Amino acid sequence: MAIPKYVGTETEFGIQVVGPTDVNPVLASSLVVGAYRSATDDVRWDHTDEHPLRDARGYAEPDAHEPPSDDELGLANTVLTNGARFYVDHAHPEYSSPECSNARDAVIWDKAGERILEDAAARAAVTLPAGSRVLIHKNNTDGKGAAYGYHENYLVPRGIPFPRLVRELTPFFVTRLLYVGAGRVGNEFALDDVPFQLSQRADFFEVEVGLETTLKRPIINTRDEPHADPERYRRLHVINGDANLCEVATFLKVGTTMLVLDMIEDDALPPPPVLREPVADFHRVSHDLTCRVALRTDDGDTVTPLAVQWHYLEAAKRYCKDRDLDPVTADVLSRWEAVLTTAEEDPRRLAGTVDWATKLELLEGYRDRHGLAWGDAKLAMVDLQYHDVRRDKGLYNRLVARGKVDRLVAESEVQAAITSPPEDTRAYFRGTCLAKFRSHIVAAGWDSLIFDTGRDALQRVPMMDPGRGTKAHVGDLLDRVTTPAELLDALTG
């Protein structure tokens, strides 16, 4: 049986300061993150066990030196009581969600990140000259040739050969754009016949497999940095998806991928079609709003994106047929089939369910009312405003308020997730310790906490298994102890 899967997401948000003072994106990002942390917050991020240049194909770039800390780089950073990390990555504020055990929780803590950025931007604006606004967008491109990322991270068994993951995941990733795409006006290739496309990120991908994340972006990323027991786990670092606002899109993006990984692990996935030109096909799929573009396969045949997705869905239905499914997995299967069925009839009817179709309906309504051509700058502005995280200004959020978009989770769950961690992963231990003993925590990472209890030496608590440190595992202990010294004595018993 496949091991339990854990997932976390990383979102780089677009940022802009509007007002009397010119503020560059790095400084603006630092203001946003800094506004959300307290002046006395000294918890740093522990980079000790991070090795971003280790390659899953067996290569190892020299990265033995200790990486510079966020303080040394002058970048703001904080670790949140919900188990997430909130920091400056290059020129963007980034929210890295806590580890989640299922797709529904991934939606909740991903959506909590939007609320955190909305709040942090409002706090940052107060520190700027009167009339300044800090605008945050959950999107993936500035429309001027630059892209920024949304990454998914899944823990898979080390024993699965990486070439097999490449072979069996590539067609899935290339074609899942029909529900993952966030929609975009225009393209990177100056193509007149592509005024709107499914994905914001697809045009920026250049190779099939590789280690890079900002240049020569690959469909399959090879970073081998599990943030867990490296003998047991490999982290599948997925960089090819868009940042979604529609909850169903996020739910399917994560839930279908977890199911496909389970099938690969259990040898239950029939060989998918082998695409002859996967990178070019990634672009083709994004540029085709019918979801029926012909993709050439190695056997000389052709296949449509919909047909490829049906291949994976039918395999998943067979795989799950005689299993006692949890409600979340059952819902993933049901919604996956519903989306493909609707796309077979008319992909544009996915408006209100997935982002690209929701945005397209909004844009076409605006075009019709104002008689605009696709190249009009006003449409690019509408595109951007769709992603504004402010609930009273963002066009997506205004559609939500009008009941035009499907929601999967209650706002009360999202609000709780702003400060509280998932209870069934190690994020519970990290977040609860930060809430209870923050002044005694020197550094935090995904796989450890470092405490200063006043004794001679700092003490590191490793968290190498994402399924331990849950509320069921340590909840009573954390409720009972009153000092970090008591906690560490109990843990080392």
Given for the second form:
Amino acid sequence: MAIPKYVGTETEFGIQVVGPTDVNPVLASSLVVGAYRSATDDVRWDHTDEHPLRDARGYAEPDAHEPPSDDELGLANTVLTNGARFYVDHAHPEYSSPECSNARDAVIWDKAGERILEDAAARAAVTLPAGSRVLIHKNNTDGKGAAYGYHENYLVPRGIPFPRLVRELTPFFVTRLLYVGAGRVGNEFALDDVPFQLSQRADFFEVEVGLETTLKRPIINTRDEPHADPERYRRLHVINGDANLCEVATFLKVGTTMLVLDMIEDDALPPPPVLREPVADFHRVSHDLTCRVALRTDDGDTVTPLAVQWHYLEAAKRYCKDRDLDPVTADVLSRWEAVLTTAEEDPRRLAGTVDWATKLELLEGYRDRHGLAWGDAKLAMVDLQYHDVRRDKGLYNRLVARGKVDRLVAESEVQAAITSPPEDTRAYFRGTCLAKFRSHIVAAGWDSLIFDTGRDALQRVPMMDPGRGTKAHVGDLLDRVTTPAELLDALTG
Amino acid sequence: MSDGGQVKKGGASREEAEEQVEATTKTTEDSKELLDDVDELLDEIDDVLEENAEEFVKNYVQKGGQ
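Structure of the form predicted together with the partner chain, please, following the form predicted on its own?
Entire complex below, previous chain first.
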């Protein structure tokens, strides 16, 4: 029986200051994060158990492109009461969601990140000269050669050999662009016949497997930094996905991946087709709006992206057939099937469900009305503004307001998640301690909190299991204690 | 649309024919509503879209990230 696949998502947002003065993106990002943080908040990030250069293939590789950590540069960082980390990474404001136990929660806390950025940017603008605006986009490219990330993190048992993950996940990742793609005007290869493609990010991938994340991006990333007991777990760091606005897209991106990982762990996945050129295929799938482009397999045959996805879905249905399914997994299965069925008929009918098709419909309507050629800057503007996180100006958000996009969670759940952590992961302990004892917490990390209780030594509470520290485990205790010293005495006593 | 042909086809009773005409009219109304809706949406985009698109897009330059 597969272990729970705790999941968290990371978003590096695009940032642009418009106004009378030039503000460089690192400073702008710091202003945004700083504006959201209270003046007295000096909780640092605990890097003790972080090893971003450790490789899942069993060796460490120096990476000249990894800049010094943000703390070394004195950049803004904060850890939120919802269990998330909000900080500056690679000249972008980054929101790393709290650990979630299921795909629906992942949608809620991912969406809460958009609201946090919307609020933080508005607060930051007030600190700049009059007339300045700070615009935040949940996108992955500026359309001029720069890409920035959206990462998913899944807890998987260390017992699964890494080469098996590579073999069984690669065809899945290459073809899930059908619902993961956020849509993009243009391409990186100056191809005239690709005016629009499924993915923001696919063109930036250059290798099949690797440790790097900022250059030579790999479809399968080997960063081996579990933020959990390294003997038992690894954290699969998935860097090939787009940042999604559509809730159904985020839901499927995370939910289908969790299911595929469960099947791999339980030996329930029949061997998927082996793609002969996964990297070129990743670009091909993104460039093909029919979802039927022929991909060559190693047996000399060809397969379509849709057929590959059906292979995984059929396996998942068999895998789930005799199980007592939780409602979220059941919903993942039915929405996955609905998306593939619609894509079989006409992929463009996915408008209102997934981002690329929603954006494409908008672009086509706008293009027709104004008689614009694909190269027109207005269309690039529509593409960009689709991702604007402001609810009154972002085009995705305007579509939501008009009821044109399927929502999956209630806005009240998203609002609550801005300040509250998930209750069934260790994020509950992190977030609740920060809400209750922030001034006594010196540093926080994914797998630890460091307290200053006024005693001689600082006390570090390790949280090496993402499934411990839940409301069920520590809710009563956290309600009861009135000082951090009481809490630590209870935990260590 | 071949509504007229459909109505007459197979010697449908007057009632059936009326029903079909009604259904056809409704479909036309629906698609008109849909078009109005799209029009309103596109109006709205024109209202909220950054004014100087060309300059905005030109200046939108991000640092590479992960």
